[in-house]
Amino acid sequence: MEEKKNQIWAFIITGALILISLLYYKTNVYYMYLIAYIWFGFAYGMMLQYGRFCFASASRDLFAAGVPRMAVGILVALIFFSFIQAVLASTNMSTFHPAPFGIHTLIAGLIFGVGMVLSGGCASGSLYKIGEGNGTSFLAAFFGLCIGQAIFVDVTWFNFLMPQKWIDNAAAKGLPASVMSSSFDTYLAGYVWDQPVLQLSKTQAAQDALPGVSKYFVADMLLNAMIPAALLLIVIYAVWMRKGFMKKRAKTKVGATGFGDDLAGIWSMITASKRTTIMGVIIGIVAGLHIFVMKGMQIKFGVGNFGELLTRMGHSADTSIKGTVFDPGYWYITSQEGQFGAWILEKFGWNMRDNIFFGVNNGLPDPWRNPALWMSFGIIFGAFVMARLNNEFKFKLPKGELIVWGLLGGLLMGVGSRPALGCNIGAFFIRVAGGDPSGWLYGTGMVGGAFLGVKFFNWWTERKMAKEMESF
């Protein structure tokens, strides 16, 4: 009976969403843009869930438990999903765009990582554990990454960290005024601009050393990729599995183990989950094909940006003083959820035009003309007919420690993917792919931030056995 009705949830929502996408069309052909959209967040939902892909959940199995599973899955997406890119840009069907290179990077990427560990799921993984029913995930990700997000780029509390110099070089934008109110006005303006531009297919070097579309493949597939996520695996297997695979290889090897053995116990690492790797395939190869179709849909309509769109069919006031919106071209988390925040904000009075993250950059559309905004309900829906269909939806309201985590974790998510200008999908899985060494420098404090997260979660819990056993 329950699976029953767990099928007609799952035939209920995939219909809706195609009642939805009808109803788009029938409007207007250009929304088609935004019906892509909807259905890559869909087949992402589907997959995260059956997968079970989450950074946190990598990270907290790894540091915690020893399981490589989840990390292996998530380096195998990245090594498919490189080749992709390379294959995309070498005919110019790449709607990527590397990130501004420093330090502020990997700060972010610390606190980021962090915050994921505490609310138990990073951006994506909140969002297809929403459709789960996870309502710590929903704590995390509405008064996170929504509406903790829009306040933190649209006040001026972090002015006393904001150094003369950032001030300075803010002002000698010649941005109007009327958005320039925040901090983070200050920081993108006089810091983050500032900073270089990094894809190692453009650097000159790769530029004379390596001829036609070649430099795609070595440069940024090879070099910032697969050779490092290669040598990650490498890593997780020699600290994490090798000592117990040789154990038992050798009781059924006649004579020494070897280097063949060590390839053996990598595969084995590798497949020893084959729901999570061969989802780790197919993500990597969506991913690239997202952005094919959304590469295509800009050629077919002459555009480079759906504010475009919008503009053309009397919108324009959901747009940015440059007609522009979030749209992103790819697989992206958290500034469209910072939208959303805003979009409530502004109901209840609180003007949230008058910054650079809004007013210049993204815009700010209504929700149901916000396509980066319907990739992630997708991902939410789609997860929700996975789950359903695999009788694992189950509705779990927050309680005590869990909300606090939830809470405390989604702002710290929030916060920790506005410096960066991305999250685990945006900062880091998407960019390295692409070629853009900064995603490296995301991972790396995020992993950081992860292990941090995951030691105090040790130290809290102990300390709270110790006191229940002292109560007892």
Second form
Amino acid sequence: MEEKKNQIWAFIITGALILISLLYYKTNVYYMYLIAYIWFGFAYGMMLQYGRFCFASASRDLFAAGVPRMAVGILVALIFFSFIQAVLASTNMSTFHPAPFGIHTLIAGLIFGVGMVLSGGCASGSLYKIGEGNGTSFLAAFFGLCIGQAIFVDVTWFNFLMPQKWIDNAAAKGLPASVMSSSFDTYLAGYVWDQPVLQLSKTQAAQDALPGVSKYFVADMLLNAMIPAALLLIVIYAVWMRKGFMKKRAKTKVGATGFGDDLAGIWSMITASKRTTIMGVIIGIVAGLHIFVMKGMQIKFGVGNFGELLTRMGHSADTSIKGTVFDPGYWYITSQEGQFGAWILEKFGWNMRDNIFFGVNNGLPDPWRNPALWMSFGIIFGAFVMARLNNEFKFKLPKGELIVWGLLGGLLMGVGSRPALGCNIGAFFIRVAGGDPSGWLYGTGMVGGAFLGVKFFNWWTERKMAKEMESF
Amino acid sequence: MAMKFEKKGDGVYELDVCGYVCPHPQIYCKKSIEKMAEGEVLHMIFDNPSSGETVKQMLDQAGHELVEERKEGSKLIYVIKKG
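The form predicted in complex with its partner chain is what I want next, because the block you gave corresponds to the form predicted on its own; please supply it.
Every component of the complex follows; first up is the chain already shown.
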């Protein structure tokens, strides 16, 4: 009976999304662009839920439980995604753009890393867990990633942290005062915009040494993504898996263990959780396909940003002063949640367009015309459908301490995703695969933050265990 | 909602972490096993499917045995023997 009910729910949601897509298409063919985001989001949601694919668990489970399942899954996804990225870049079909490189990336990753451990899921993980009925993830995503992030980019609370140099640099950019009001604006225009942007294939060394399209495959794919990912797999095996694997191996093998056994050990680590590793492969491929489709849409409609299509359809009020909206062209989380939070705050009379983030860069479209936000909704719905089909959906209201962890972790994720202009997906996964070393800097920060978060939780849970055991 | 770790009998323990989400179930599972002696049994009750995959790999790596795995409604029950 329960199974039947779950299947009906899965059909209802899928059917509703098909209907919504048809309605958009009927309204205007330009909405094909938005429909593509919906269904890629839906696919991500299904895959994330099936593979239990959460970036928070990658480093957290390594430190907390010594389990490399998710770290392996992410590195596998990265390897496949970097190959597709290189193919797309070499055929001029990539929408990838690197980000400013600097210490801010590491610090932002650190804050985000602590947040994702406290809340129990990264930015994408929180969305798929909402689809499983997880109320704590909803708190983290809604109050942290949506509302918290929107407030963070619009307030002047952090002006005391802004050096005079940044204030002078920002003023020299000549932006109208109507879109320069917050501390974050000073940070963006006074510091971030002046930082170097690095993509290995675009460096002079790569241009000189690697002819034609080989620079995308050698510099971006091999040097920036595949080789570091493979090295990390070896490090993870050596630190967390090798001892246990060799012990088991020695019991069943006659003679000494050697290099061949280590290779078998690495393979055993990669295949230990098949559903996660297989999803890693598919997510890597789909994320690449997503870029291809979005670039194709841009070529078809002759635009570089969905804001241009919104303007053509008469919705110029949705866009920024540059005529753009947030339209990454690939898998991305957090910025669109910030837009959703800002849209809600505007309904309460808060002017959210007087800052660079919304006023100049990302615009503030209504949620139903926000392509990237539809991708986030798609992730929730895709995960919901997959969880229902596997009878794993359960609505869980956040209670007790989980409310605190959800809110605090969500806020730290919201704040940690802004200074580096992205989260575990946009600032780490996409950038690393695209040849931007700043992705690794953000990843390093995330792992460091996760380590601190796990240290805290270890202390906290040890206290609770000791209390429980008083009666033994 | 509260985590419960109880001694149910001679060498048998129960960990109830229903309502908890990642990473709490896997951390409490690890800590519970650490408190037990070799050969003792832990009944772990939880309802966060994402934790299950991690717990299984953790048991396998540490040499503990997952004696039984069953589902009662939305609750998952793992019977674990410390190795």
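If you superpose the two forms and keep the largest set of C-alpha atoms that fall within 1.5 Å, you have the rigid core. Numbering follows the first chain given and starts at 1. This is a predicted model, so every value here is computed, not measured.
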item: Rigid-core frame, C-alpha of residue 8, shift of 2 angstroms or more between these two forms; value: no
item: C-alpha of residue 455 off by 2 Å or more between these two forms on rigid core; value: no
